[in-house]
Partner chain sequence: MHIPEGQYNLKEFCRVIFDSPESVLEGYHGQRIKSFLYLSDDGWGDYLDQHYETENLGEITKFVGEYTNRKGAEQPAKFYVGEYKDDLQMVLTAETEEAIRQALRPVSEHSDSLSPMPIMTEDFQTMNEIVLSSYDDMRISEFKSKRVPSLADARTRPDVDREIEYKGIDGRDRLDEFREEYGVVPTRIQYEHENVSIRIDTSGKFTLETVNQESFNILFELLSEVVVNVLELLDVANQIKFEKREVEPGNLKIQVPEVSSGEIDFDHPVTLMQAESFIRGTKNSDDLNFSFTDVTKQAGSLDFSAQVTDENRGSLFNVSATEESMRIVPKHNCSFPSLVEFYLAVIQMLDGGAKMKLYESQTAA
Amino acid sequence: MTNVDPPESVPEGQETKYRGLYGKCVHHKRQEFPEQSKREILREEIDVQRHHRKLISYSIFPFAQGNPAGYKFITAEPLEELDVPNFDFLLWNLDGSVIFGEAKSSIPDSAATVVNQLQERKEVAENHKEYIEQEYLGSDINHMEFVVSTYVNHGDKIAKEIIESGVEFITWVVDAHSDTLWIRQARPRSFPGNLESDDPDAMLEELDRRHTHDISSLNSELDRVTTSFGQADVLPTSIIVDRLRVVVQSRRVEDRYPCVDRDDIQEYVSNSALNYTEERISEIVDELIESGKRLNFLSEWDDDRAELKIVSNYTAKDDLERALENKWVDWRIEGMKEQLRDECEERIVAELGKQSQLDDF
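Show the structure of the chain whose sequence appears above, on its own, in the form predicted alone.
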């Protein structure tokens, strides 16, 4: 029998029976719970987020550090504050042209699903054009273009699907080995079936037109441009374990204790916040601290040396990141087990309720 307090909805006199049935239910669900595979899935989720963030950095670096063809980086995850499907980055030039970009670190076998998602986000961006003008740019948008950025080994698949679908997206590819970003290398290696001409030269010209920008100088400047990662460290829609790396990056060590002040986190986020407002930065820092506490990665420290202590015996950044990942995985697994307990409670209460009704007769 499980030593657990039955919920108030359990009929009077049925408490002992509830504990017995609840204990059996929880035992059965725990035996069937595939904990190891769940842990592996969660670690894959961490890797996916890491690669995604890295690809966003690669994609925006040329615009955050320079201004190819006059384009500047404006923000990561535009419209995230509205909780609507949003792109990963927004670029803009003084002539009123904007580029919405989506980073895809991998492309599924059915690339059409990615194209459908891109189309949905494009419609959302178009529907919020006036909001973007007012809240992000302070001027009118005269021309919109849309980009999907991926690693070079996925470029051919998504570029071909885009052109065959007839949607207006331009493919960028990133070669992480050489830290370069390309446009023309993303051109499909074979002609899509929906090109109207049979003349190879005309087909090649049409293919170039479909997968390059309207501003030719931008195509030239982005063809094999040097880029880098590490630009986007704070993305509000990433999973919390990925965002909490900011705490590790901004921490210091006092007498062998890893610790951090709120101001340390605030400064790091501000320096890598990708043009978020001060209010949004403050919200991000609050959420980081509270999430760190929930994961038992951060705790209040009643000490003059710092406001918060990192709950770990490690001090090196790599070790702390691994400790953070382990704590997050444990926290997520415990959440899944808690859900199993809730399911058992709901099921047993329902069964006891039915029996109680039958007893009324």
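Numbering follows the first chain given and starts at 1. In this text, the rigid core denotes the largest set of C-alpha atoms whose superposition between the two forms falls within 1.5 Å. Predicted, not measured: the structure shown is a model, and the values here were computed from it. What changes on going to the form predicted in complex with the partner chain:
- Comparing the forms between the two forms, the C-alpha position of V329 differs by less than 2 angstroms, with the core used for superposition.
- After superposing the rigid core, the Cα of R280 is displaced by less than 2 Å between the two forms.
- Remark: with the core as the superposition reference, the CA shift of V26 between the two forms stays below 2 Å.
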Given for the second form:
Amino acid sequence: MTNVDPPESVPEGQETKYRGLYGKCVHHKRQEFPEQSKREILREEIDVQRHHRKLISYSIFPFAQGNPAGYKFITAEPLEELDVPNFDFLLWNLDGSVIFGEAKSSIPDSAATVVNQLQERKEVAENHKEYIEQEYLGSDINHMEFVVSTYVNHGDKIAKEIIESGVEFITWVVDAHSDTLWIRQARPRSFPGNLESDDPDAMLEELDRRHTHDISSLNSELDRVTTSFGQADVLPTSIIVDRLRVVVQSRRVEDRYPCVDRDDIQEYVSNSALNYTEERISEIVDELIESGKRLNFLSEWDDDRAELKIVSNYTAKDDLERALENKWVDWRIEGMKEQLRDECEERIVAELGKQSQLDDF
Amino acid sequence: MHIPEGQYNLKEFCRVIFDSPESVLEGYHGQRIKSFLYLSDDGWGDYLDQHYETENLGEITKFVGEYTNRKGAEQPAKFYVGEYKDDLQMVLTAETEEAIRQALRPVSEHSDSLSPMPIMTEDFQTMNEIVLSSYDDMRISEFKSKRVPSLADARTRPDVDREIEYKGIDGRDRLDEFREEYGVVPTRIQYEHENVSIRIDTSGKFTLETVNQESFNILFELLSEVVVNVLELLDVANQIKFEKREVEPGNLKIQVPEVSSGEIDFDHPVTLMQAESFIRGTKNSDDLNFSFTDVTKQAGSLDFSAQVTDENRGSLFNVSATEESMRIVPKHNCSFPSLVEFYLAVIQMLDGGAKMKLYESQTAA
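Now that we've seen the form predicted alone, could you pull up the form predicted in complex with the partner chain?
Everything in the complex follows now, all chains and molecules, and the chain you saw is the first one.
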């Protein structure tokens, strides 16, 4: 650590002392740094992201393959360009009705926090109604509904919380084991406390009304419908490692070198993303390339064969994704260690500062 | 093959071969003809022209590729292709396996308009029955068979996934015996007869060890049996596609997805272990070049999904499977050869009784 340049705030003559203390601090912090468990947490993060993307995919598949009650899938992450809390998908019946959908691949014990978040997103969407009409649909919205989609084992928890809190959200559940999507099955198994009637039949009716769509054909067409993974490839706000899969997908191999052109990525993104503007797609591609370089997953290639090379010891096709994940984990770990160094620097500077003040006396 | 110059249709062409096999096969080490069937689409002819030196002999096209022989010398390999039926091409050759591997296989490997024709296991059984019922004294000298529960019951441990290869002059009896005992059905058979020796397998390759009219008759008779199902498969594969439709319901142009997915229905419940070994199998195969990314897998009842890339053609599709079926959601450049080849991989390595069809959105039972 002796070759570390002390920051300028370190008083003259104290440099050696700084280096010594700093070295000790970093050494100590590094020893205490739980690298293994941090790596595991990051791997889980990748997994969570995958499940989230998959859930979105399952939720919109029926609207890409067909058009239940006239609804089609319009775009993933509406309003994301405005940097406001946004939903995961937007469906529209090309008439006057839209559905905003949020996918939650797991629900925490305190489901109320999720409901608050949903409520916030709903308000944002409602406030941007005109913007959506103008920028996304080109026509008026006269009916808005909101959906939270989750895996089947979390359905009851969230549906109950939603109905108890009185928020108007419809719960969809996806059973990935059987590739099906359900609406009515998501009805909570017990009555929430805030139903207005005491008559069980009326209560049931009210419960049904609250967690099903106004358009009854949508309920019947969507309930226990088979669905599939396959849509929703490009989600601009997910974690970068998940987005960089796009690069793995769009790469080609030249003489055993995996490589990619900007145009390849652009083509992939624009084929996978619906209703993003050209500019937005370009921005997404720029971000992907920049992040790829930052992770040392992509590098400029001074070669006629392609603009960018995928940096990997593997030439084998399947392992590029693993290489990407490893690089991202390494990069995040490096970032955490960087932060340890910054913390040490700050602390030692402060300590030296105190000492120099003492010396002044 | 040395074919005299002329204008042929497929039948006349075959006649030239069996009328004078000595001169046609002169100089060829192996005195046999191999026939390969390919599903095709518009543009396959142009594709051939781009990759081979071609010459028209009437309705037959001769195409010549290069390969490196065992001594390391570059040699030409000659193939002849004719249309058996619309969208179904027959390639005939007398070249060695090595020449075929190097010079013929690439013909379909990267093409969006040609794919090897698979034969469904069930059709293969029908073919076998036809041969055996036409020739009481037809011997089977060699066969390979595998467990397909929908086609055969097994007396011994019916749950075991098994494959049996047999060589012996009494293959005909053993075939039945193994079928009853182990529930296996053939996927490759070598027939032997006084005048006829031919070998057939489910990947659409027919080997005529005896080059005579009888062998060709059998070949054509068997083909006529499978052609309906095979063309139906092509039709299904051609309909599996992803498109974006532009609509203008208001004053903006909006894109909406129009996905037409496929579905492979399994004949018996597939486990995670089988799905994993299928992925490994496609990876280790010399013939296939599929890669799997974004794999999610969970045991219990099967929950498996992945993005599949056909590395040769650059096509992409997603699969998600339950125990009963696998959905195929097309993404990019998803042309029929990728899908047919993937289906062939499924019936050869995962489930011999699997059927590919169009997915229809359905309310689950």
